[in-house]
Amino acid sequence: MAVGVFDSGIGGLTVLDAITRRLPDLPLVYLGDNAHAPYGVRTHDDIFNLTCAAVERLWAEGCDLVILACNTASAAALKRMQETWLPSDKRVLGVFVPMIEALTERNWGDNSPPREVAVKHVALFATPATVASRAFQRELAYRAIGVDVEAQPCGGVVDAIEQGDEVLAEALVRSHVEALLRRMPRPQAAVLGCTHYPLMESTFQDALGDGVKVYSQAKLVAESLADYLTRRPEMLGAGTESKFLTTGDPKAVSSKATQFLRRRITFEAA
């Protein structure tokens, strides 16, 4: 009954911790690959091929649901997987759907016309492919109308986070804020669009002041996934041991991991 969680790198840890805190007795594979980090600044089409890859490894590991708890890959290979490549007898599903149904205000599932919200006016942090793909916007359009979203790139980012250099993260995260601060003065919302993100959210806080709601990932997937299975207790894979595997170097991405969730990771090679 396993479900597979797979990112870029161990940014995805942050919504396995809340998908462990939310179904606590479901048994989760972890697939990082960090042998390809980071993926915001690669091509759509090399996206997709290591995304596929990746999935198909989960697969393998028993998970025949597959979350893409990464940003770029859920905004620049999903939509293509689902459409092209998907088996009927799998499922993958990102993470950007979640998000914009708390932002809307809509419950899980609700698949009703497109309609005026609240909200008119969104700032969305990301990478830049996941920007690029204008991947958020095309999925808030389905669901919402009159939404203004001035999306910022968020380079660097990534990288200080998978490196511990917390002091550069933080200059960085505040140096992107100001940057979209002068292109919308006045954001109602903001979007972490990157599970790497949320380790980040008070200084995003911060620099943007405490009249704009943070929306952050992690709760909203886990939340989300909770639902989903409720409806399609079917697609609990055979798997059932949890486990953490890495294209990288697992003492390595261990090391990081622990440092990152702050609790001991083990990981294994994939």
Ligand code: DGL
Contents of the next structure:
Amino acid sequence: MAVGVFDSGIGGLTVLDAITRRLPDLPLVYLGDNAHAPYGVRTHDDIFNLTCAAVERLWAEGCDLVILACNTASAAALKRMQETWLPSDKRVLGVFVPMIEALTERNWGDNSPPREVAVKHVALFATPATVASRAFQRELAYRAIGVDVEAQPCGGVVDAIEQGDEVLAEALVRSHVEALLRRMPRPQAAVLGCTHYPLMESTFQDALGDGVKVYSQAKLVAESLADYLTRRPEMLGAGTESKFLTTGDPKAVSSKATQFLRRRITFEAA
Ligand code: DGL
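Given the form predicted on its own above, I would also like to look at the protein as it appears in the form predicted together with the named molecule.
To see the whole picture, the full complex is given below, headed by that same chain.
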């Protein structure tokens, strides 16, 4: 009954952790494509091909349902996967929709027409590929009207996190927040649109100031997955064992993941 969780690297572990807290008995197979991270500077074709390969690897682990715990893959590849590639007995879910449903005060899966919502000025922090895709704005427009989104491509942050350089990651986050605040001085909400960024959440909050509500995806994705599985229990795959797989060097990835999440995590080769 395993579910797969995929990210380009270690960022999706923030989502995995939240799912484990919400659904402690659910076996999860995590796959980090560390050999090809970061995705945020790749072309959409490249991201599509890498994401399909990773999802196939998770099917081989008995995971019929895979969560793309990666905004870049969700933004650049998910729609195309669902429209052109995915067999009917498998599901791939992204991380954008739960976040936008929360921001627009909707129940999970509510597809009613767009309406006015309380929040009017939203700052979006994401990778260059996610920002360029405009997927966030597209999904938001299906659900809300009159929301002004200012997006900041946060070049370098995922790289710094993947390299285990917390000092550089913090400096980059502060400079990206400053750049955004020059264009939108008073956002009401800030969306951390990359699953690596919760690892720097306190820096984002500090740089933005207390008045800005920071939306981080992990908990929202976990809640929406729990709701999905009560509606679609047949999507639990045949896998029974939790494990962490990486296309990168398992030793190096384990030590980085352990450093960032402050608990022991052991990866094996994918
Ligand atoms: N965690 C991925 C995301 O949510 C990182 C993207 C990357 O590899 O650049 O977008």
